[in-house]
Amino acid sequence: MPKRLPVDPSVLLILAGCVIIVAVGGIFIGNFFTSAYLLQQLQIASFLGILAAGAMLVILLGHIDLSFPWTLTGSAIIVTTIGGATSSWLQDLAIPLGLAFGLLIGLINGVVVAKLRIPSMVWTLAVNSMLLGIAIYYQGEHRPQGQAPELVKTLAVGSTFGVPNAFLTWVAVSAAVLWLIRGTRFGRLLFAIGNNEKAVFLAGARPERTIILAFALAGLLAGFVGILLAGYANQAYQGMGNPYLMPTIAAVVIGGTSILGGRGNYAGTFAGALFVTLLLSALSVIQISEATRQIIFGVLILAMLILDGLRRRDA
Amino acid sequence: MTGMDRRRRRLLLVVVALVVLFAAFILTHPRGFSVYVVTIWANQGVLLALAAIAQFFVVIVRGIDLSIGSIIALTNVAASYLVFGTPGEIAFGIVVVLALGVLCGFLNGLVVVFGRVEPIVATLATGAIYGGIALLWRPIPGGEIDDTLGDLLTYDVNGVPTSLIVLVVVLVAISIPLRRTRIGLSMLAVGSSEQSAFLTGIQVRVAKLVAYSLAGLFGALTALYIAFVTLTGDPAIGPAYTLNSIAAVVLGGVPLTGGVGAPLLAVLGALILKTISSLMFFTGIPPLAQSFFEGLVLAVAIGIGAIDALRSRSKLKVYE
């Protein structure tokens, strides 16, 4: 039996990918070696990383949540609308209400998927479409008004001893998620359900509760990212979550989590979010069209997935 | 309840829903029942029906194709460069467009079968690539499509919409081979249980590759029909077709778990979906809220289909 590495090899593969991007970028494009650039990347990666953490909980179950782009936008709209209110007690409610919205959508997703056994992909697509409709109808064709509360701006844009607060937030969320996955009954059930839900039921556990909780947490984290992004841009805007859909799922899957559920590690998701952010950043620095960027992104993601698949088959 | 009964009941439910919705649509339409109204309805419905058939082939082998919209966009753009001129040029153009669709689908199949990437992520990535190529090839809508052929295929024959006739021919042409030929049955068997299919000696890889290629072919057919209706190429039509093709398949009652279902169900699902959106248009629902109602319809429709899960007497059956 080969010696077990302390870290999953696919995590090392991704980190190597990160180093290559920074090295190639630094040599051919410039500015990549500066600490300002790298810190900025950590800041941007945080939003993707927290989304990916939530998405991973659901994917471990063998489900998927495609409703987060507009859940996130909804929370952002709530926070900026209420945060821009004139009375201060209303302003204080902005963040809790934004989080509650994300949690509520997640709960609805969880209950429907767990109780009605509807395929989560179709259900969450429908929810995403409904949220989009509500947001656009409510806002008309205008940009959402208002502004983000100070606390949110500090979290999203500020930094402590030179380290972006957003990154510190991501680390804190990561610690919590890692504990949930590794250290709790909930975490063990996530993997167990992803592997064989029927067996979990026969063993006397109740898969429904775990499923509802996982979706609820994913919704909560999506709402949280919506709030952070509202602070980052000091505004909410239609479609602000759309660019995150594919990168988030890519980050989780590249990180070695099986889309069928039951297999995955959080370190991979963390590294995956870093990798995807660096890749998108490098692609946006070089002057190419959006279409070319999309093609390169697709090809590289596909290559990573095939490589990882081949490695697993050999092992 | 046996599987056969449930399937018959499902078919009945879907047909009744379509008839009721269609009647409501005709009654609310300002121009009432006329060849013109029915032809427009049929054209819109057939576009989605063809896309739903594309999605159907991948779904029965227990896959999903999130790139189908991008394949449609890419082949639609290709059509806008190729399908006009002399009859020979048009014929050549159509063949090239269909071949391009098959190639896209085949590549998806290769990634899934030999790259061992799960269909949902594989097609998400290839979809980004196909969509990107479509956008590079024709950044803004435009181009030219032979309008004689377009008229021929989108008007009516003695009061019957041509597109409906085409759809019926296509349905017959695929439904019978699916149940009667070795490759058709192989696809159903692979979707039902890949392991059992493999142990029976079925060529699992071939069946999957054929299913994905057929999805590409029908994606290209959808794109051609879109081209005949709009007479242009548009790189941005993709996302709506991806979502709606899946919705149509689910609405028709084809389970995403593969192995069962008939193309007819997917087509009926597509027609229902299109009738609902036409209905919303004429009942004066604010256009801005349209996405909400589209999502709601999808949610309610799959919710109704899932009531069985709540009623199921044996809790264990739910987890199968």
Given for the second form:
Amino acid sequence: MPKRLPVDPSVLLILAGCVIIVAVGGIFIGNFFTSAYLLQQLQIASFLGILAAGAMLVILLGHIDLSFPWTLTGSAIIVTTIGGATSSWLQDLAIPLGLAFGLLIGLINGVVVAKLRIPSMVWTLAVNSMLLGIAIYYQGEHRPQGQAPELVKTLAVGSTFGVPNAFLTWVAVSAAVLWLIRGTRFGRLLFAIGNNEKAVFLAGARPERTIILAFALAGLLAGFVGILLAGYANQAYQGMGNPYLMPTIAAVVIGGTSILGGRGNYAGTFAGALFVTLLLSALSVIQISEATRQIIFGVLILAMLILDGLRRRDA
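Output block for the form predicted alone, input the form predicted in complex with its partner chain:
Here we give the lone chain, stripped of any partners or molecules.
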């Protein structure tokens, strides 16, 4: 029998794509080869990577969460509003309340999808729209007031021994997600439900609990990213999560996770986040329009969907 590679071939392919982007960028742009620039890209990739980690948990189930753009925006608004309060004890509640908001939205999504069987795409898109409306109703057209707590700014823009704290945070989150996926019953159920939810139910398990927990974790991670982005910009602004919708899904799908659920690996998602970040950076440097970027991500996602369909047909 041929030996299996210790790393999934798709991950190696994505990493090769990252090397190609850096190499081509270094030749034509120049600063792609500098350590400062690459460390900056790791910092920026961390926000996308943590979002993709939560999105992957839901996609493995065969569901999707489209509410995270305004979930993270809501958490950012909460943490900057409370973080700018005059009372010190109230400032201490900024981060817990920001995380609690993300967790609450995730729990609501999970309960509705698991218990009421409403399609996750429809429900979470509606929730995203409602959160947008609530934010506009609450603040009008004005920018949210306040500032991020010092701890948040340290996590988002600080560094340890030259390595961005945001990247170290992403590594820690990745280790936890990898353990959940590969080392727990919850992780095994994610794949099983994604492949055949009815079979899991007939086997005596409770798919609803796993679905609720997956959406809750996705919401929690989205809220955490909103807090980090608030620290990165030292402010919150309406729609700050919108640019992350397509790149997050692209990172997960490019990483080899089937959009229909039941198959995927976190190493691919990690590499996918790096690839998407470098690609976005390259497109930005050469001044590709936003419309063209969206087309590129759409083509990438469609290409991976077609490839996944061909794999399933040949299986």
